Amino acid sequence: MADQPVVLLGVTGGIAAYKAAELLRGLQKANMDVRVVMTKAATRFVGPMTFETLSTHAVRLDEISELTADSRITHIDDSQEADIMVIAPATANTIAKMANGIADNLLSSMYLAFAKTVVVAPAMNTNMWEHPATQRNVLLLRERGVFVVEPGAGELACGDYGSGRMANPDSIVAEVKLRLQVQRKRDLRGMRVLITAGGTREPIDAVRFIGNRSSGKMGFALARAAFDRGAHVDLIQANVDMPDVPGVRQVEASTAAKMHAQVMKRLPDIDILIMAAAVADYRVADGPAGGKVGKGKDEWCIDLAATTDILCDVAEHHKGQYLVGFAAEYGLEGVARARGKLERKKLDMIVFNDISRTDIGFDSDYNEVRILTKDSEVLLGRAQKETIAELILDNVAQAVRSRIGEGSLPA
């Protein structure tokens, strides 16, 4: 990849058109070069000159030849040399083509011709974003390894308010810088990497139980981060609604002692475990209840037995994996105890995360976290969980490189 990364960026027809003027220059001023291609609805809301005064190459449109002057052929040529294709607006339609494989216009064609990274950002009325069509092609396209930018709340062209909205130009340019740090980072290659996301949840009986809150986005997006370097990724998952991630190996595990058996299962093969479950720490002693226990007096007292501790249970029986915890604590003298949890669980890292806050972490895509090791202690500001997720592995990494050597891993 060049210094200045090249960015194909697509325009497709929906008033949002004018917006992509707006983010090929956010584009820009992160130092990357943009080049154009629009179908030939786009240009009936924005002019192609628009983007080539602004973009200083020519346009790509469909009315064009496929060959260029010296017979190269558009779009494999122009696919080649991207590292990085964007597709912003993007209406229904072309998500429905680029989803079934239909390569009917030149940005659809690029699309299946590309062999990189595609970052898509919707744009379109609330009912075609939220009807079944739409969000089965979204969900293929995810599968397949394309980054979506959910299209954002509010009042639309149309005049009716809801979902749809393309994502603020400032949003997708950190997508797409984030997606372009992950392809130069390769240092996970060929690393095990287990990872658990969500909370467990104790059954009380056949409908009722007791569970730790938490939405697994945070675990998710840290699998997609250690895949994208380059890892071998298996992803724990306790009671998690969320599309799976491509590349990575997924396990239901929805209560804390079957977590606790797929963790010491895969531990012996494991290189790196980043514990970003919440863990149940407390099950019914006797077991739950047969069926559904009536609602036949004001007063039910259960009794309490304390789940198996995973990472405590790790600690006695690892052998030299690289270990994270979690430590969902309440306000900033949380740390104090995160750091306790360090020392009394045998960690090499714990991450900190505040749940008093409610701007962050629970159900939140942004999260703020402190990274705490023995002898050192780093404040992750608030941004997106992929964000997060980056800036953590990036500490994983470099503290496993320093453990066993810079030679001993791949670039």
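Positions refer to the first chain, counted from 1. The model shown is predicted, which means the values in this text are computed figures rather than measured ones. By rigid core we mean the largest C-alpha set that fits within 1.5 Å across both forms. What changes on going to the form predicted together with ligand CTP:
- Taking 2 Å as the criterion, V207 does not count as shifted between the two forms: its C-alpha moves by less than this amount when the rigid core is aligned.
- The rigid-core alignment places the CA of L112 2 Å or more apart between the two forms.
- Core-superposed comparison between the two forms: the CA of H317 stays below a 2 Å shift.
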Contents of the next structure:
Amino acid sequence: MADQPVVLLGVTGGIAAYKAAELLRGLQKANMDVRVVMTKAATRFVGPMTFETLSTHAVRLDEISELTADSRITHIDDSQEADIMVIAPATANTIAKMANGIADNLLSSMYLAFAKTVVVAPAMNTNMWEHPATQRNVLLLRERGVFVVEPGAGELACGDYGSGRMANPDSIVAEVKLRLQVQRKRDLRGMRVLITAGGTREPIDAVRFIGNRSSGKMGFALARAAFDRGAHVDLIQANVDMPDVPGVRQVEASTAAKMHAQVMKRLPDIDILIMAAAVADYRVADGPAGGKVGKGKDEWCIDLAATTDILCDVAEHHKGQYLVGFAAEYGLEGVARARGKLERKKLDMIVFNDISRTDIGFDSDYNEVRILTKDSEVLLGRAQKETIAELILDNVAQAVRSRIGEGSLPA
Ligand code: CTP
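Alongside the form predicted alone that was just displayed, please also present the structure of the form predicted together with ligand CTP.
Once more the chain from above appears, this time first in line as the rest of the complex follows.
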């Protein structure tokens, strides 16, 4: 990547297109060279001359691409110079095309041909944003690695009040800066990282289990981010319904006992363990009943027995690996309980999140956490789980590097 990163800014046809000019200025102020591609609809809201003047580059338009097939290919090739693509505002229509691989204009063709990081800032009417089709498309894009800067709530151009308003240009600039920084980061290069994700399920009989609400999103985001930073990543997952993470070795461990066995098997060969999984504390004492238990009785008492605490066992057997735990606690007073777990489980770091909040945590794409170590506490404000994962890894990488000394890092 050159010193001045090149940003390909895609502008689509919504009233928020005028805010793309402010975004362009913000990206330039952050030392980025911005090239603009507009859809035909976008040019009805803002003239290409505005972007041409501000960016000092010719604006790519569909009109030119329609002249000859060759010029269209040239323009798609042009996009390869860019380090990152940002589509802001992104209409429901463009998002739908991206999710379905439709390349019927220059911008959507460029998106399909672009193999690097893509950031999208949706902007549309509330009903369009909340429509299951749009939500499904956004989810698909996220699963494929596109970073979505969520729209905010407020008064919309149509007079409605609700969500759908394009995120503030400053927060889009911040996301682009973070993504560019991450592209440059190789601070876990050669390190062997083991991550657990999801929630274990302890069977009661053939059809029932004791489970929890963990989705695995946080652990998956950590695995992907660690791989991007150059680590060899093993991911032990429990009941996660998400696509595989490219480059990461994944293994299923559906119960606490299976996860315990998988972690202990790998422990001697790793440098860092991140236990993001929600592991059941209890299992059925006598093991699951055979078949399906019928409802022949008024009461059904099940004796439970404690599972092995994986991190406590790791603490007994580890040889200097960096150990990170997670603590899902109810309410802010949980910080003290998380600190207690840090000490009791002899961890190097614990990541606390407050499960009393409904806008973050379980099932959500968002999180807000506090990172606790023996002598520090850092608050990471509410952000997408991918962003939180990067910030957690910043802290882990820094701590591991200072512990082992830069000189002895794996090549
Ligand atoms: N953990 C573990 N083995 C278990 C239970 C939890 O290794 N059997 C790990 C989790 O993966 C997490 C950390 O311990 O990283 C804290 O988990 P949490 O459920 O918050 O704490 P518990 O020790 O189970 O304590 P409590 O349920 O009393 O809050």
